[in-house]
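One chain follows as structure tokens, the form predicted on its own.
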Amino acid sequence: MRKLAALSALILFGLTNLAAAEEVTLRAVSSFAEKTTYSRGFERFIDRVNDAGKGVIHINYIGGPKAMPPFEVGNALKNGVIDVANATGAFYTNLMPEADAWKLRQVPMAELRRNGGLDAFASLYGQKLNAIYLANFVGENPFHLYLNKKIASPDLTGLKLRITPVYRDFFQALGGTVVQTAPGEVYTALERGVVDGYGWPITGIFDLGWQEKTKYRVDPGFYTAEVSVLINKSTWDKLTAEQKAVLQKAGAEGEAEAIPEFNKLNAEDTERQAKAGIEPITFDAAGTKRYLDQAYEAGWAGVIRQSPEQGVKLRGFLSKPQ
């Protein structure tokens, strides 16, 4: 009877320990600092996971920019370093040219998923990154250019303007000359005069306290922002059904949940930043319309310049229909 209680004892020990393996830790990192407008949608989907998956699947958070620089975030993800990433495409362009084109999104994502071009950019995805594309956290939220100097006209000749790869091609277009840096550096970029002003969506500048350091805002915003949930995807390979299925689930959450979010964020933030005493610049009819026109025409321009093929397939999908 000894024995037979001793053999159950290590069976039980057995199965516990296993049921334990079972549980995979994945390490996740955000391209923008905790607890800010672009790294929340992330958390909650973090929170999500951690809660449905408990003794199934775990994200240990690692953190934001701080834990890793945001431009580093895509090849940490490539390589196995951490294997979730929040990010948007503008910081890893090097590795992804094609990334560029998501801020050129004019179709909603939920047609996106209908009408192929999800599946064009999962492709892209695996064969660049080593990544799968799991979702998009942000909504529909504009671009804008902030500025320390006022302007007349559709015009940035003279003007020095902090860029990510997403304003690059615009801004040089008219006549801007741009510096790119990481978000951590652009008030002190202002503070110095280093930069004459910046692209920023219509949130998230009172995260980084740009507010104190901005005079105006240029209407209407241009694009829309996107920041993703991607997953090595070696990681997600070695996943099982149920763990990717906690996975997905968190994801889809969050992506419905990402409309009404940002359509309230965008409304409450145009409302503090007038409040804050930042002034919108507007154009006349032509100029509003050269301004938008040349928005999109040298964002594709960019695009399909670094990746001529996938780039007017992309243009395709990405599009609002004629």
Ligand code: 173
Given for the second form:
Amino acid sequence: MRKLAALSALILFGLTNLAAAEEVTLRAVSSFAEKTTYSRGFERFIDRVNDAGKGVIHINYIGGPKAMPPFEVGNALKNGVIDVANATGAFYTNLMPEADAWKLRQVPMAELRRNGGLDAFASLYGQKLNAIYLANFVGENPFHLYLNKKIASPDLTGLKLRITPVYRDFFQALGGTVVQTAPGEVYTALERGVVDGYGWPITGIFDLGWQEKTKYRVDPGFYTAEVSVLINKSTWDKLTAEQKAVLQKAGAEGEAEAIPEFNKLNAEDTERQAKAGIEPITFDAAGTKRYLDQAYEAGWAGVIRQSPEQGVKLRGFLSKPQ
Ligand code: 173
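Write the structure block of the form predicted in complex with this ligand for the protein whose form predicted on its own appears above.
Every component of the complex follows; first up is the chain already shown.
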């Protein structure tokens, strides 16, 4: 009897140890501040993985820009300093200029997964970032130009604007002077009058208090935001099929729920901006058309200048069917 107990204890110990040895822990960083608009989808993803993956896979969330500057996240992922990143293409164009093309997406993510567009991106992620593209946690979510000086037409001459690569070619094409900063520096830049405005999506300006320093928003919005989960490829290749499945399922769920989520957030934040006294600036019909045409023309020209062959290919996948 005692022998049997000892034996079963041994077996139990062995099994527990085996399970513990099999659980893999991945290190994750977000390029956006913790618990803000563009980190929330990622944080839900981590919770899902940690719930469904008990004993199999665990994500250790190191944090946001306090843990790592957003423009360094791409490098850290590529080099395996981190295993999982929540990042937007604009933050790692130094490694993969084509990632800037995400902003020009006019077809649903589901369509890109069908039409070969995602395969084209995936191959670039593998080559340039040593990464696997998992999922986009932003639905339709336009960018806007926010200003503290009024304009009457789409002419940004004399204005100094905070940008990332998302807005650079467009704002410059309209005559603006641009200065790149991480989101964490926008408030101070506005407060000190270093910039007259900034580019940002329709949602999220309340996260870091920018409504206090913002007078106008130019309508309509342009492009659509993208913030995606990426996994280091060397890490990915070492995972079991079961571990990969946990990540893929949580990724697919997040990508699907981002569509209704952002439709709702877009409407809520538009209303909240009005209540905060942010006044919309609109142009006449010809001005509006010029503004939007210029956005796409300058945007694609920029991508194609950086990567002629891949840029043209991506334009085919990402553009609205004619
Ligand atoms: O403005 C930015 O920092 C930027 O490029 C971005 C991209 C996606 C979501 C939010 C901001």
